[in-house]
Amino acid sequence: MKYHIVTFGCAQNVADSERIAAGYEGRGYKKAKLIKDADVVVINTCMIRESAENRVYGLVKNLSKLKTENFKFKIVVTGCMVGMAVREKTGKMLALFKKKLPEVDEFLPIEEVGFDHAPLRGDAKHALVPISNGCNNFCTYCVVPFTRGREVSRPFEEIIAECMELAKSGYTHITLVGQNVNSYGADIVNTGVKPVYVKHLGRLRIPTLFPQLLEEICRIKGIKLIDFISSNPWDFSDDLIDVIAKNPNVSRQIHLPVQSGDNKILRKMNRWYTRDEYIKLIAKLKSKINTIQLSTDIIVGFPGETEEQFQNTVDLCKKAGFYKAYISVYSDRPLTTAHKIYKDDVPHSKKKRRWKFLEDLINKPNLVKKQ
C-alpha cells in the first residue's frame, strides 16, 4: 500500500504533515511520489483564508476521478479544517464539509496524530521542531483558536530530548514552531525551570518558559542555526531579547508580525499593543541585536480600514525597514469575532490596490537584490 500526503498552509501543518507520514510507514506504507500511485491521499488543510478552504475542495474533486481506477484508493482529510468542524459543538460544521465533500472517506483530527513514530523529515539537516500547538489570543480574524484549540505546549524535557537526537543525527538547523513561541510554557510552569513573567501594558502577563528553552538547546552541541516562527510582539521579553544577543547560534532573521500600523484597527484586531510600542520594540531589538532583520505578516482591508489607516500601516513598514512581509487581503472566516461582529465592507478593488502597494514596498526591492 501506498501513500501520499499534499500540505496546506503553514509551516507547523508541514511539521505534522511530517508525522502522519511517519504513522504511515510505521503502518507499512510505502510513499508514493506521484498522487495516482497513491492507494491513500491525505490532505493536510488550512483555513486561514478562504482561498486555502476552495483550494481543498478543487483538489478532492479532481481526486475522485481515480476512485473509478483504483477501488482501495481513500481520500483523508485532515489538519485545520477537520480541526475547526469537530470544535465546533453543534456538528453543523462537520456535516456541512461532509456534504460538500462526499468524495472523503474519512475526516482525521490531527490530535489523533502522536508524538509516537520520528517525524519523516523531508530535509537530512534542517528539522521543524513543534513546541506547542493551539493559541490563546483570540485576534479577531483569526480562526486558529477554532481550528487547533487552546494552547498546549510539549513537555520541556521531550523538546530538548528531540534536539538532541536531531543532532546526533547530523541535523544543524533548527526551526521551533507554533502559533505563538514565546508563549510557550505558560501551561506548564511547574517544571522546575523558573518562568519569565513577560510585562505588558504596565502588568505581568503571562508566565513563559520560551527564553529558557531557546537558550538550552543554543547549547547543544552541533546545533549551529537555531530560528523559530511566530511570535507576537506583546509577548516579547527583555530576557528572549538578551538570549538572542548573546547566542551566534540563533537567526538573525526574526518573524514579528505587526497586521497593522494602524492603532484602532489593531485594537479592532484585538492585537495587545500600539504602532508605538511595535517601533518601540523593533528599536530594542536593532540596539542589542546586531544585524538583526525582520519580517511580518500584514492584512490589509481590515473591516473599516479607511485610506489614512492604510497610510498608517505604509508609514509603519516604512520606518521598521522589513527585508520581508507576508501580505494578505482580508478574508472573512467562519466562528471568528470579525465574522460576527464586522461587516466585510473593503472592496476587494481596493484591498487588491493596497496589497500591491505594500508588496512593491517591501517585497519587490528584495527580490531585486537578490537578481
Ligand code: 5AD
Second form
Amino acid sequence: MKYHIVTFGCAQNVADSERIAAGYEGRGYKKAKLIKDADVVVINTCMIRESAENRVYGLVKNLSKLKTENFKFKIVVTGCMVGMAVREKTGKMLALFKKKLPEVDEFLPIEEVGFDHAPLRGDAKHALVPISNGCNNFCTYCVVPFTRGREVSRPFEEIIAECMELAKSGYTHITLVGQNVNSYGADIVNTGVKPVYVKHLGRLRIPTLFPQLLEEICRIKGIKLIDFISSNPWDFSDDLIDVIAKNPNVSRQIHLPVQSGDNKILRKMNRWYTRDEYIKLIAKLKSKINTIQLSTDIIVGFPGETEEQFQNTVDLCKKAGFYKAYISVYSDRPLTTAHKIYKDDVPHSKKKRRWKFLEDLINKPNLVKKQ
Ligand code: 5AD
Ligand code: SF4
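So that was the form predicted alone. Now I'd like the form predicted together with the ligand, please.
And the full complex, kicking off with our chain again.
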C-alpha cells in the first residue's frame, strides 16, 4: 500500500505532514512519488485565506477526475479545514464541507495524528520542531484560533529530548515552530522551570518559558543554527532578546509580523501594540543584536483601511527596513470577529494596488530604485 501527501499552508502544516507520513510508514505503507501510484492521497489543508481553501476544492476536483480514469486511491482530508469543522459545535460546517466535497472518503482531525510518531523528516540537516499548537490571541481577521483551537505547549523536556536526538543524528539546523513561539509555555508554567513574565504596556502579561527553552537548545552540541516562526511583538520579552544576543547560533534573521503600521487598524485587528511600540521594539532588537535582519507579515485592505492608513504602513516599512515581507490581501474568513462586525469594503483593485506597492518596495527594492 502506498500514500501520497499534499501539504498546503505554513511550516506547522509541513511539520504535521511529516508526522502523518510517519504514521503511514508505521502501518507498513510506502511513499508514492506520484498521486496515481497511491492507494491513499492525504490533503493537509490551510484555511488562512479564501484562496488557500479554494486550492483544496480545485485539487479534490482534479483528483476525482483521475479517479474516474480508473485510479483507485482513497481521498483523506485533514488539517485546518477539518480542525475548523470539528470545533464548530453545531456540526453545520462539517456537513457543508462534506456536501461541497462528496468525493472525499474521510475527514480526519489532525489531533488523531498527534505527536506520538517520530516525524519522517524531509531534510537530513534541517528539522522543523513544533513547540506548541493553536493560538489564544484572536486577531480579528484570523481563523487559526478556530482551526487549531487554544494554544497547547509541548512539554519542555520532550522538546529538548527531540532536539538532542536530532543533534545526535547529524541535524545542525532547527526551526522551532508554533503560532506564537514567544508565548510558549504559558499553559505549563508549573513544571519547575522559572517563567519569564512579559511586560506589555507597563503591565505584566503572560508567563512564558520561551527564553529558557531557546537557551537550552542553544547549548546542545552540534546545533549550529536555530530559528523560530512565528513570534508576535507583544510577547517579545527583554529576556528573549538577551538570549538571542548572547547566543550566536540563534539566527539573526527574525520574523516579526506587524500586519499594519496604523494604530486604528491595529486596534481593529486586536493586535496589542501601537506602531511606535513596534518601532521601539525593533530599535531595541537592532541595538542589542547588531547584525539582525527583520522580515514581517502585512495585511493590506483590512476593512475600512483608508489610503492614509495604508500610507502609515508604507511609512513604517520604510523605517523598519525589512529584508522580506509576506504581504497578504485581506480575506474575509468565516467565524472571525472581523467577519462578524466589519464589512469587507476595500475594493479588490485597491487591495491589489496596495499589495503591489509594498511588494515592489520591500521584496523588489532594485526594481523600485531603477524606476
Ligand atoms: N486575510 C489575509 N491575510 C491573513 N493572514 C492571516 N489571516 C488573514 C486573512 N484573513 C496573514 C497574516 C498572518 C499570516 C500567517 O497570514 O499576515 O501573519
Ligand atoms: Fe492568527 Fe493572530 Fe494567532 Fe497569529 S497571533 S495565529 S495572526 S490569531
